[in-house]
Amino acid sequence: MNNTDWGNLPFGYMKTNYNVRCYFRNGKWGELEISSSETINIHMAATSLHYGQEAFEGAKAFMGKDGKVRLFRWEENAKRLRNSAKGIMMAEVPDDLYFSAVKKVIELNKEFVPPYGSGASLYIRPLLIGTGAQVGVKPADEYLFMIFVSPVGPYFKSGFKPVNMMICRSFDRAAPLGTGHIKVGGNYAASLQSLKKGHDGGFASVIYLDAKHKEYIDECGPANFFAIKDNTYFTPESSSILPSITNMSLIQVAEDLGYETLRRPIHIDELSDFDEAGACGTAAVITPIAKIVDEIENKTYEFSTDGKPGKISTKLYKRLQAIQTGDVPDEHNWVELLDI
């Protein structure tokens, strides 16, 4: 019997029953394997360890009021993983293998899907790594695709409450023609120092500016940035931003609710004009921003003075969550009901 305190889960790793794995060898993918091991046996010269041939995804499954498990927009995760693999020359995972793997791992760990109304979800972590041994800088000839799951609570301890962020000018997350647009581990390694600097300063996260001009908003820590003004949802356009599936979904939800949407470069000076601002991604869905501090320019931009999220951000957050849990109709066929 599962005695998990679902309402007080952190956003972190919890051991579950099984993970699933599949190997790419001799030019083709093998059969899906089930494992109870939390470790990987890997060659010391594997390309993932030396040359960064590694990509991953983040997705969620939810328990509905009807007791059915819902998987949110898996096709987009599969597509993004393929794009990541293509970007660093790894074997691409076909849709049928991806879906079979994600369905199987949820089925094997169904007892870890948090109950409806708990505020928690089952986090799904697909991983693709180069396992073939190479000493020269070139792609591997063997790869491992695996998925593990973990029940998680809110990404930020505060939950859906405004947080403070700082402008990061001393670090770049990714170069304009680099790997910022794909979900590879190197991007996150490059963000660790700046995130620590932000956390040490008392900020929940940092906001990166574009690497070329240092004038336009890029990413918001490990998430996409958005802002609200005049009933319009704004989000940055840049070749170094990871296409967020949550952001993509929020744009559609905003339009469904009658708001205008606009994706374009956002100059840092525009922050003073916005009524609301936030970060969005799979882990947190929406993290409202209370204020953004630019220490170098000695400026502070405030979006919430009463500790409450903005009205439009709240509407978007509740609507998207309701779609994910099946509380409102899924008009865009985003949710896959799993027969498990």
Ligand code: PLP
Contents of the next structure:
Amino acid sequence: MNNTDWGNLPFGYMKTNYNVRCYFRNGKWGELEISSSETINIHMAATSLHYGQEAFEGAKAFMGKDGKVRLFRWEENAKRLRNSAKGIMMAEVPDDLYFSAVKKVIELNKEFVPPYGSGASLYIRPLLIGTGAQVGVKPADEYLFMIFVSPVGPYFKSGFKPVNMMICRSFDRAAPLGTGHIKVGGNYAASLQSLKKGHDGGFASVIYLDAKHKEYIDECGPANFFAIKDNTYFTPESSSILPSITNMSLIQVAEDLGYETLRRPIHIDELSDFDEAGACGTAAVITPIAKIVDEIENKTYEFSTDGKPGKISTKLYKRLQAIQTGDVPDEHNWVELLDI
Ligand code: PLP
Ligand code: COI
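So that was the form predicted on its own. Now I'd like the form predicted together with the ligand, please.
Full assembly next; the chain just shown is listed first.
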């Protein structure tokens, strides 16, 4: 591990020492197991394979200057995983099991937590799947909860540099009364065609519109959308977007820094009014947007022409990172210092 080029890590899978697993059988969760295997043994009729009973999370841990590992807002990830489980009728993972699993997997892979100042972090991927066999469409009676970790760099190759995005008009990621608000695998399957179309067109990602009217902004690939106008941070309200923990945190950070914040439906025509725009998420952190192209309507909205992120996006980005690595006080109790 010593020759890992921490500063140039991609956002991808890297083999680590261990993962942790726990099975739900006979109506209860078993003991947490430690595994060094990268594979799982699963019944061919498992509901996760046929009927999409699968949910996951994405979280990060950071190394502080003091050599302590900091886990960001794990309670929110645990809560969202419970919501996802409820949404597709899976067994819910209790918070104490979630926390002991995440702490254990980080402890077992401590050497993979990238050093302070490298810009990289330890990505944490909890997974909950139906393992019980069914042939009729119904929920499984057995589940597997597991977590693996991987050291990662930025999700978008550019890092904290503005990227171009394309408005997606030929696909919907999620329906207003569908599963967009929970983190289930099916939403990501539904996004693959559109993301390929965006990438093929030279865009970093695509922006989804609300599926019903095709007039309001939903989100940006696997990240929420935000925009800045004067002193206000705007972000969309919609029943089909994933409630982003990063976005929730940025709203608080923006308020702490003295900005106004507004969560409401954002009409696509409003894009021309904004000074700055960006995508935010655990993987994406803040990815500033240079321009948004609407090919079908033949319109381009520009937010950065000099290749630099906007002033307020930069302030938010720096403050959030400083909280995560412990460089500024953790006023909202978002960071769990792990005694590992
Ligand atoms: N939206 C989608 C569709 C996502 O996959 C993610 C990533 O988790 C986000 C938004 C950002 O959420 P968070 O900030 O909790 O990572
Ligand atoms: C995250 O930001 O954690 C995500 O889950 C995005 C991912 C689908 C790559």
